[in-house]
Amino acid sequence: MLTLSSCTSEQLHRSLRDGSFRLYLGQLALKVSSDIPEFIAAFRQLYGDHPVTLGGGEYDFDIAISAPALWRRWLRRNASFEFSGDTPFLPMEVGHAHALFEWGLNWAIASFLHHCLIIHSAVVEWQGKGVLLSAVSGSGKSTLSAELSEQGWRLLSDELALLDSDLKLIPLARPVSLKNSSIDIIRQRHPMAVIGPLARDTHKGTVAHLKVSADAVGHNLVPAVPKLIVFPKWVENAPLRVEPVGAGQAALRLIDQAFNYSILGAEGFRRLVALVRTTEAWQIEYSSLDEARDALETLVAEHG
């Protein structure tokens, strides 16, 4: 299938704009249309490995990335995310429209995606077994993430587990989302690692995103088995602290972070309580992602 980046300037601004352009991210399936320069050169950069077609096709979701009334461009220059035609969101300022465009997809699969139980977590695997890494915002999670995909982890998402109702975990590798000085410490780890555009002053501070690793790509469509359920905390200068966590308190926390728990009602119930059930939950406090990595592959050999 083409890829992204085999597309010439030329195909791709005549695709988003007419409504031709499909992007395939394993299973879910993207009509993506825009005609803002900023947005579609990271698009570009970012998805460049991921699979489209510029011929129409069927589609799960409709999302355009495009200027907003003719009133308000005289003001400044904005884009706005659409969803079938609606906008659920402000606009923001045109050098946002990148980030935009990733919330707005967390937000529409969070919201529409409902044959999987959705899970505030990154999910990444290693020799074979998957590993949610379940936490709230700020705890470090997609930093953690970004790092072990640059080592050599299979990246799923650095945003959302995607439960089965086979529990398996379905890939969804697009683009890390770093922020603040996360963007710095992956760039000075990693300076061959792709990071796109900043995003500054957004409400999230300044925001740019790592390009996932053409292997993961190709891999989206292989779902993981999850074997390790691992809630991560940074905390500045803290010493490596890695504890066993139950199955009963697991749960809890998941519920907390699942976004369509409710909605899924007894199957949610069935499918939280046999991932629990059938894999092991840890904690772990760490400062080091040298230590963190070193610690989640002993688990992942121990205990997975």
The other form holds:
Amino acid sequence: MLTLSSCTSEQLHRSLRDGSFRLYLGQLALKVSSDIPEFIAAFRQLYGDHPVTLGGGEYDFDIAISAPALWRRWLRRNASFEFSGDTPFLPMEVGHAHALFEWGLNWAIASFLHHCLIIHSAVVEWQGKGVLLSAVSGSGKSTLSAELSEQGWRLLSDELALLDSDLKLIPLARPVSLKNSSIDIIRQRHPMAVIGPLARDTHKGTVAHLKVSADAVGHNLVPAVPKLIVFPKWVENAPLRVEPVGAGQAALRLIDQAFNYSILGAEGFRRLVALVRTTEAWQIEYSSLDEARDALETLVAEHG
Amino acid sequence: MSLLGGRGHDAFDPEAWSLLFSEARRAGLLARLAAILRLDEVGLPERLQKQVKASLIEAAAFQRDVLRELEHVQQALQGLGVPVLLLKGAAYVRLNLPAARGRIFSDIDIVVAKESLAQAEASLMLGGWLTGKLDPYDQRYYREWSHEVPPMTHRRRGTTIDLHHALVMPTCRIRVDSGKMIREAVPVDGSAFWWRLQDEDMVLHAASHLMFNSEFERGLRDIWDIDLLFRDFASRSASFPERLFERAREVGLGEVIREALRLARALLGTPVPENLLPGDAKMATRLVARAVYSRHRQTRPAGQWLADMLLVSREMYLRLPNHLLLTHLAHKASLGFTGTTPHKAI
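Can you return the structure of this protein in the form predicted in complex with its partner chain rather than the form predicted on its own?
Up next: the whole complex, starting with the chain shown before.
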């Protein structure tokens, strides 16, 4: 299949303008439209390995990154996230358009894909075993999943675990969102990593996106079987601590992090119970990414 | 089905379906479309099937939540010993009408007699529903000129109740005997607590909601509600259409129901007999048709923004007497006139 980086600039611009562009994110097909050069440049860099088509066809989400209505255009150039022609969020400056796309896409997935139970969690895979890394914002989940992905783990998602009715994890490999100091940490540890433009002074501070490996993108249609649930927490200078978590406790913590648990009703409960019954749950506290990775690889080997 | 322009399902290619779903999502009608056209059974491609399934799951959740919320409201208000009238979506769900199918909403509209309003508000507050912060102007607008107290939101569940004491604005320029509609309400089967409008009045209320409100984003849904209610009641009693027009004359909504049904007939093929309702829609109704039509960039009609503006002006004119209209517009203008208020953070 055609990848984004193999399209010519002219093809890409035309297709993003005339509504014929489709981006394939695993099972999801996105119709993406844009005429904002800053967005298109970052999009090309970060999604280069993703499959695309330029001939129209069916899609799940209809997304446009576009210049906002005239009356919002003064002072600086802005970009809007349009979903089905609606603008659910305030516009942001054009330099943040690629971050707006990622946030908007997260919102769309969490708001509409109710055939899956959607949990706020990173998903990675090691030696064929799926691992949920579930944590509240600010506990280093994205940094840890970026590190694992750079060390050869397969990344399925840095933000959203999608659990389907067969209890499989649906992959959504796409750029990993790094915030503030974690941008430099990943850059220093992995000088070859491709990191997109910095979006400074957003409501989450400075944000940049790590391009995921072509291998992770290439496996985007292969679901993973969940084997471990890990609640990671980064604590400055803390010694490594690895502790088991009971199934009931794990279920309660996942409910807390689920976006559509109540929408799924009894089915949500059933799916969550099945998940914690077929996996083991652990929590780890760490200050060193190397130690955390070692601990996770041991957990997968011994308990996955 | 006239919704698909008289064509069958196979007349749409997958991209056309995707566009239809995108428009429907924009209008909050994907689940309604899925439920009414039974899209889970017509053999759509897998990608579209998943979207249908997800939308039906969401709609089922809304209905479950509404039924549960009604139990909480009943607990809070039962002690007052006054009848509580259910309106719109909550009534459709409680009565299990076809108009409830795939309807995405969460606000619950209820009516109590004006003299019980303060007590009902106090009981709901004890039950955990609180009025959000309003500026003093909005507070006064609601209390003095509107037919409801400000929306009350539950502090834990986040659900919203609109507590009314009448059906339409008391200051409206059209004389509507909404008191009669409320007085002649009937108990909901098997409940000693909930009341509902008569069949005819449910349609009339939906029609007045459509014609007096400037929520065009929801306009298509309102028309569809009217269509589903009409079809359902007419299928149960052949004399329903005649009784509906008779009732409309009685309460002063003759013109409103004719225009609303002309719209529904034009857009959704609502089976209103030609002898009861001859002719085409008037100018104002054609504007409504334009405003409620697809708002999607790819398919919206030309001049929709103009229709929106004309209708907002018309609605304000119909709602408020001149001196209030001027004060209201001046106040809103000082805040800056914006159509929608998007969220700040994601």
